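Just the one chain here, the form predicted on its own, laid out as structure tokens.
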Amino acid sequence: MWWRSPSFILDKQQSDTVPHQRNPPDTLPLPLPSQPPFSMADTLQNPSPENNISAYYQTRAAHHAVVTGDWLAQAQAAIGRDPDDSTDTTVATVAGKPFSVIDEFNSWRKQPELAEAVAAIRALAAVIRNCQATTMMELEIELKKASDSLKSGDTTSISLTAGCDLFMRYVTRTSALEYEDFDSAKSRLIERAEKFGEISCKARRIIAMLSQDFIFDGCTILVHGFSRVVFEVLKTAAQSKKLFRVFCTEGRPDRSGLRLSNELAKLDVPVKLLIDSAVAYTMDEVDMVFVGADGVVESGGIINMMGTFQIALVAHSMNKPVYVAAESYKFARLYPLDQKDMVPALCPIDFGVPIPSKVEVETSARDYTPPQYLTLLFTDLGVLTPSVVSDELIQLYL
């Protein structure tokens, strides 16, 4: 499926080429204070069993895993390994030090502009390069274990899970592996892994370029929270000398809209900051709504930060288009039936005043927006309608 990606748009632009380095320099800047670095090692050592996950999500991994649990157990038994030894993320020894996929992942995450899913893709590519397996079965087992360890570190991250699953599909889905010797097959896997990483890194720029025809001079754009791909869209439009203004919601509970408004102000883009409850009040001044997505689900709907659903409802009732900018590695095999049928993603909320212990506080950090309230999705696969998403998912995962 990935051959359909319009990445050729960027191939001739030397300034946008992705550096082919496995380990990022130690001098790379740390993430912004508003996004503290995530330590997967801590999460793995301190799992949180308190989340209430629906039965659908409890069984989803078993239904949609690239390599089923039964197959993995049989394969491990065939090569004399302990099936229960699935938490070891060390796959090889590099320069006298054990290679850890989690350490590699955290190393890539030090790049503030690199998405979490792309960091996982880069880490999995490193697993293939450093794996000491001597057969394809052993290599696939090590890759599957590394993917599972990354996904278990943050079970609420839809893009991380989807990115790992798509990587496994894209890298291992080739019939040529059955007819080659192991060294050639491993080289082919490394080549496909690097290509997948390049496609993922280019995704944001491709989306920004595809969306420019929909932004016209004099328009007013409403955005919600901070999305790096939406910011790239607006940044590209500003650099193209387009004249437009942006309404930024505050983006509670983390107030990420404040960050976006500050970044746009640096680009001399006219910005107005709104409280979240003022969306309906200002919607008649808006020409279009641009939002990002934590995940794009099979129905064509999106899972995004809290408040996206109500913005889409207001925009739909006032005939305003709602555009979604999302990379294809966020396409997930999920089909939520309602707002509660999702893996809980909780966020503490500071109201500024003491809250009595008897008062219950809703701490969910994201909601589900059904496809009927969305107009178009801008992806690196092209500009899609919500109804086409299921077809794209079939081609990506099968």
Given for the second form:
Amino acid sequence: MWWRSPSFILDKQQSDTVPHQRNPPDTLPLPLPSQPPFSMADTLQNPSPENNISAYYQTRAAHHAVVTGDWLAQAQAAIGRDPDDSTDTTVATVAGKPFSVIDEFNSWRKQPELAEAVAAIRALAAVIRNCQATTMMELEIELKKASDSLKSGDTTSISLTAGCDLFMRYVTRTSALEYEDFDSAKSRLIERAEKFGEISCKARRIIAMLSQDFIFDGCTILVHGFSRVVFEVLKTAAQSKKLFRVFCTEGRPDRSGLRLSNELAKLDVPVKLLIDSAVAYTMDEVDMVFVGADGVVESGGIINMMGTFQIALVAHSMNKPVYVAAESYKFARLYPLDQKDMVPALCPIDFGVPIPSKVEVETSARDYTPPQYLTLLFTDLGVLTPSVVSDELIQLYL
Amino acid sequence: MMELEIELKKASDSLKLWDATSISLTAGCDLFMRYVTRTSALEYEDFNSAKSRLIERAEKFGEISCKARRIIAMLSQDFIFDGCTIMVHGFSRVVLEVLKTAAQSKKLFRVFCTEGRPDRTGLRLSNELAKLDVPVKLLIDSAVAYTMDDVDMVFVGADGVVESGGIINMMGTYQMALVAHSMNKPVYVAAESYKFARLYPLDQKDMAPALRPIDFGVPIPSKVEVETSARDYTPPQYLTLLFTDLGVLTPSVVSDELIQLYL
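Swap state to the form predicted together with the partner chain from the form predicted on its own:
Entire complex below, previous chain first.
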């Protein structure tokens, strides 16, 4: 079987210091659904960024590796909780033990379709609902504490940080705090929080709708790695009976491209797999490049999986448009000046053979694509050019 | 003499058939045929002395080809300076010779090695370089643009050098040359002269296909195609210099050299 159990990946991370010596994944044929919540919680609560393993990419990889309907059903059965029923979730948590935002966050994260930032937003909304504060200041302080603990859980994830910041701003905007009665102010806050959560959830569908005009019959699309937004875009196009084909890069080192090709093959979309080196070779036949984003920065550039910059550069030199699909909660207040000017997010690479100890390995999991290589950004705020992003950011954060 | 030439031609053809996709094999055979059967050798009346003259020329050609790598390594030493960072792609014995000579003359430099999917040749090169105590850093193929800022020059080998001055090499070379060119980094090619071929590809697909199966590590659904070509064509505008045993050439000079070789 080709999928890897997330507990396997996370256990390996916790136990070994030699990341390149990894057992072949097929020694663990079945996932162990009862283990992921605790080990994920451990990883999210106890990473030290100086130890170089980015929790964001580890759990992403875990999600990427294992999602089948069976696994999800098994996980849900084992935990005995229905993730769609949010009120039961919060009541159960409050009744069972003191409310912990990290636990809430983790319970939302178990759904592989849910973006990390949206899970954080939902968790923060639950914080408001469950908080014991009696004044607005206390509530804000509690919210800030919860937001900080979520952010410290994984300092390398840009969308998590950006999502938390935007939520804080959106929710604590002035008008809600003018009520004299604390309870009505609190319920107003909860209302705004839920609305923000809903918008974030629907963001993907809005983006998919906006991008349909750009996909024409007979076009060839190049994608890199696995982005759920881009997958939604392609799925919507396939379901509206458009004829197009997709070139998928392999997406080393986590082979996310293979997973995307799997999913696309199920939708009967003609897919062609390429190794990462073959992008320039095939760029002639490509009509457009579609990528997702881990974060959109103030310059209008994006931070995404390693290899995106390379593809954008090659596409730009051959005059092919590069489209980015990113939800608005990924807009971050960052301005990288070069490739190394970001919080490092490292991800160990398995080369399949032992590497001599003298040899270094470049393990960064992401790169920065400057705005001049991007054509358009599809967001739930609309279709934007890279130069407009800073204006939008100002409006969002004001 | 006619019989000898016919026999030689038959042998050359059977060698070329053994691997229809290898450009250097074809080019090497053709150049050998031309070199050996050039007119002056055939003016002898006595067949035996003509034959011994042919054998002499053949041995000389073989020697030149053997020494080619050392000549190229010597020529390229001036371009490697102390403290430079060199990016290489895959495993080329010529490039390894170049780097080995530089390391042995106590130059201080470091090497960025791409992984070289799908045959992991880059890993092998990094192994060899680590033995020579050269600081090596391994990259996945996607990380070339990410690290290109720190790089001073790109060094690649070639499967074949074509008439336009471009090269045919392992898949990924074109991408690396494109990225290097956009960031104004020089791309140096180390190729022996017997790799000069009479080809002129007009685009990436205009060559004899050389396919190789790729092992992704997981089973691929049958509906999914895979791009299995093992090599690509790098047009001459992305190359800076070619180091050959005929000297250090610019891409535009290659066609002149080819004419001289093949005449």
